[in-house]
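So this first bit is one chain, no partners, the form predicted alone, shown in structure tokens.
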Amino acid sequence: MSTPSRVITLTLDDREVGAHTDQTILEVARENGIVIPTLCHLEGLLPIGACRICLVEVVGSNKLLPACATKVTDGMRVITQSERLTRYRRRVVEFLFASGNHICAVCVSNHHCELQDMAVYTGMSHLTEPYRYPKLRVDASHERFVQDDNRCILCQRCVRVCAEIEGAHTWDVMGRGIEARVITDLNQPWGESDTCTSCSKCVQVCPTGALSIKGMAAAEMKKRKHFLAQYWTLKEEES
């Protein structure tokens, strides 16, 4: 049996705020206008703190600890900004693009591209981890779609928007480290996957190029997440 949420206080860099026990760092923070930057989390799909860019400190913790999965507690204080965080969100940042291959001039996604506001955001002007340039597939064999693994920065947007809103199971994770690579059905192409319907949701919710409409040049390539919104509000409505 579930424990039944209760209103409890906890300081956000020193400011005392009011909070539910069912509701996570991320989300006090954004209802009272807090900035926490994220890429793996979207509104709408389960958090699974992957990309690590949301890590606050708390105070009698010795670890950095994702606020879009951690929930709070009363009497917790939170430290959102500072300059260990800056430091650490920037050099995740880098990372993901020395572990790819994002050359943002010729990306569909140049311009609407969320790993390319975070650069921004953190004051990622260049890398000083050099580049490793891997060799990775490009998978245009559905009709509509293509799957770039080059830009790819392992968010699962795409596995939890097909699973929990479109329930169509179509995408996963293979491999570990930064062997692992997300996959269609059991590693097949995407164009032979007999579970995918093309709705297009993995391909919206994605926040990179990684995943793109074909025939579109660079810096076409919009992202429309509005369905989500949408898909809840009409769960509400049947409840």
The other form holds:
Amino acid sequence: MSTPSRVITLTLDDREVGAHTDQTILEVARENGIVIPTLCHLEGLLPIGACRICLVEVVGSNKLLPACATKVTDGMRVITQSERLTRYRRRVVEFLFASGNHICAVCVSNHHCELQDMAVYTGMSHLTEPYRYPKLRVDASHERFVQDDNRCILCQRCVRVCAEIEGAHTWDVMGRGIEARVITDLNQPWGESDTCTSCSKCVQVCPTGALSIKGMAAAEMKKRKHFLAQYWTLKEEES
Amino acid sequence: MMLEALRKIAEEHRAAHPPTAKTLKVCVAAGCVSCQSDQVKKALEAAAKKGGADSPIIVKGVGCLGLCAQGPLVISEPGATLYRQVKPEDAAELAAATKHEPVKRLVAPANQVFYSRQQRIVTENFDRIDPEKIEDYIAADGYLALLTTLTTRSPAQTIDELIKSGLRGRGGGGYPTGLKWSTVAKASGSEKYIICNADEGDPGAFMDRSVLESDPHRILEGMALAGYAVGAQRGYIYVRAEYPIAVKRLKLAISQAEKMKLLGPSIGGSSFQFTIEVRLGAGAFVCGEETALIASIEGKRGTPRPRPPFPAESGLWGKPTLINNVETFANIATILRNGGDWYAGFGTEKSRGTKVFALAGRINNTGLIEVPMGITLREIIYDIGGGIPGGRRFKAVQTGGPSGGCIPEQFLDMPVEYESLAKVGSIMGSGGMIVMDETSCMVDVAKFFMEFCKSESCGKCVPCRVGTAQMYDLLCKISEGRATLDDLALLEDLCDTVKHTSLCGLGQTAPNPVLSTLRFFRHEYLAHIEEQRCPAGVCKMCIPQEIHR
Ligand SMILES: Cc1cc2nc3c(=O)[nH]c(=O)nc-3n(C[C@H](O)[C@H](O)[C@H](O)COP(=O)(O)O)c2cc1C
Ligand code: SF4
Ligand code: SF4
Ligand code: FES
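The form predicted together with the partner chain is what I want next, because the block you gave corresponds to the form predicted alone; please supply it.
Zooming out: every chain and molecule, the one shown earlier first.
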């Protein structure tokens, strides 16, 4: 049912660029060296447009659109940076810090954290809204990994990598709104999961210290996402 | 079934039930059933039987009669006398009264204006037909539009008629229905779907519920016509499981229509086939959002996804999908029977036709009404609604539920249209209309709706997940007299962010109740903040020994 891709032109911040109709705004921007911040998105996983960091303005549209999940169209005029977008992106980062318990100094992912990177990128040096200090759970029942909800930003990368790449679908989301959490199987302890293959893909794609390998000290957890690129190259070679 | 057979059933049924026959019609929609109208119906049937064969009385169940707060309601024909709060013990008296004077103590007062100012299209059959009898619907010209359209109009002509009618979606957004249909019709691929959105989740709203319970065949006919127009063979009705009567009647209606071959293969002897399936929702408000609803039908977690692509292009199972609201579908058969121009004769330039509202709150006549677009809020509240009880002063009317706003007194003479309501910071919405008087606190109202949005947020996107919780906490702080002007500024800032960055309509509109009350009732917020005082006397202040500012 998908129509064949066509070559089109569009403008990104006053630059005219060429693209294929099956590409997203984010893909085209990256090809052309234009930086659009992202958080929930990870190349190689299906985009879900959840974090809203990558929102851009599209001339003629009354809504801001997620660059990671919006396909380009012919003649589209995209604005990737503006005072307004900066303000909103910063607020989204504030929301994430306010809704979790991010104590960077003691976190395994300190200095290697995409949430921290976003705080730096948006210039968020302090919160202008109250912290929520939720009481959250740590699950250390798995023999090799730890899940710490205090650091989870609900990007659902773990959910997607496990379902889309590993094919195990161990992770999913439970609950609604501010109560939503990622869970393993039907909310069993991770260590008792029947489906987890202990492949560590979720840990590697997790942008923060929410998923980590046991036994790491503060700032020791570096994530290795290269397997995603390798996976897709392999797939391409196969076909 | 062929057209001639349909006409024959209609004529026979009408002949057996002439308007002059003594008839007692009992409302069997949820409002009245909840106060035992089924018992009343049984008692009336027994009383009618006792009356003997020489003066027969027909007792029948009918749909919602509108004045829901005064149920159980019974109409006595001929004469259309409306009785209210009828008890089973009253049955003998009512049956006897069909021969002479009405029973005065049970006659509903003031029902004249309540009914005469309304314009019935969607609800035209409510007081006429038994929702569980397909013959009743057929006798009221039901399925006539379907069978004549199949033989006399092409799909394109069908859509043209709809475009002419000017009908706009009644699910809240007001998107032109004809345009939506033609987009799906043009979408490539032969596998397409029709979905009827019957998830109705706004607090206090029961318009769609009443339609489904009172006239279920009307929805089936509308959906089948949509299927013909856009080239779809399958339809789904997504209805909340909390509506058991609606679900039961829909399923019954589907099996009746299938038996009469008004649904299924080769309808009306044509090559058009259409089947309908009922799917139950578990009562999450967000599942009314179209992409979340589609995910839910597919068996996934009901959360929205970014649009584009819109369902018209890629919907259920990735196929082009037409999704419309219950009330939208309820208009279709009547429009195609009477023509688009006829329908466009009601309402205003940009808002054609009628709209069903559920009137609630501080108003004398609570219930279900259908009015022509363009009617003023004053006419609805003071004429049809009978004004505010207890001689209290009107303060605001809330439309659009958690996505809408509060409209103050100075706009009471404004016509009810999509654009005019939007101009004053509210929306038409799906039809909830809550009247508030001087004893309502606007901060409290905003807090109520924010609490709703916060607990109904699906949690997928950051601004809605965290923002609604933060805004709710700030509103609590304000209502308890603990807030500062900085908190108010933060609240306004969060409103702006959540409105413009959320993924779906829930988050995008969640700030509306706050924004609209701030626009017209800012002084009430300031009274809470600066004087620790609730002008309406609703909010309990929490004043600590020492206030740090
Ligand atoms: C949070 C949310 C809840 C919604 N709930 C409903 C609903 O209960 N019923 C409905 O018809 N539309 C609802 N909608 C609107 C639908 O997404 C969709 O626009 C509508 O069903 C289209 O039908 P229409 O064109 O006939 O109005 C909701 C939208 C949002 C964002
Ligand atoms: S655990 Fe990590 S990858 Fe999974 S949702 Fe939370 S932050 Fe994202
Ligand atoms: S706006 Fe709210 S309901 Fe809609 S996707 Fe985001 S979190 Fe879910
Ligand atoms: S990166 Fe696009 S919405 Fe998260």
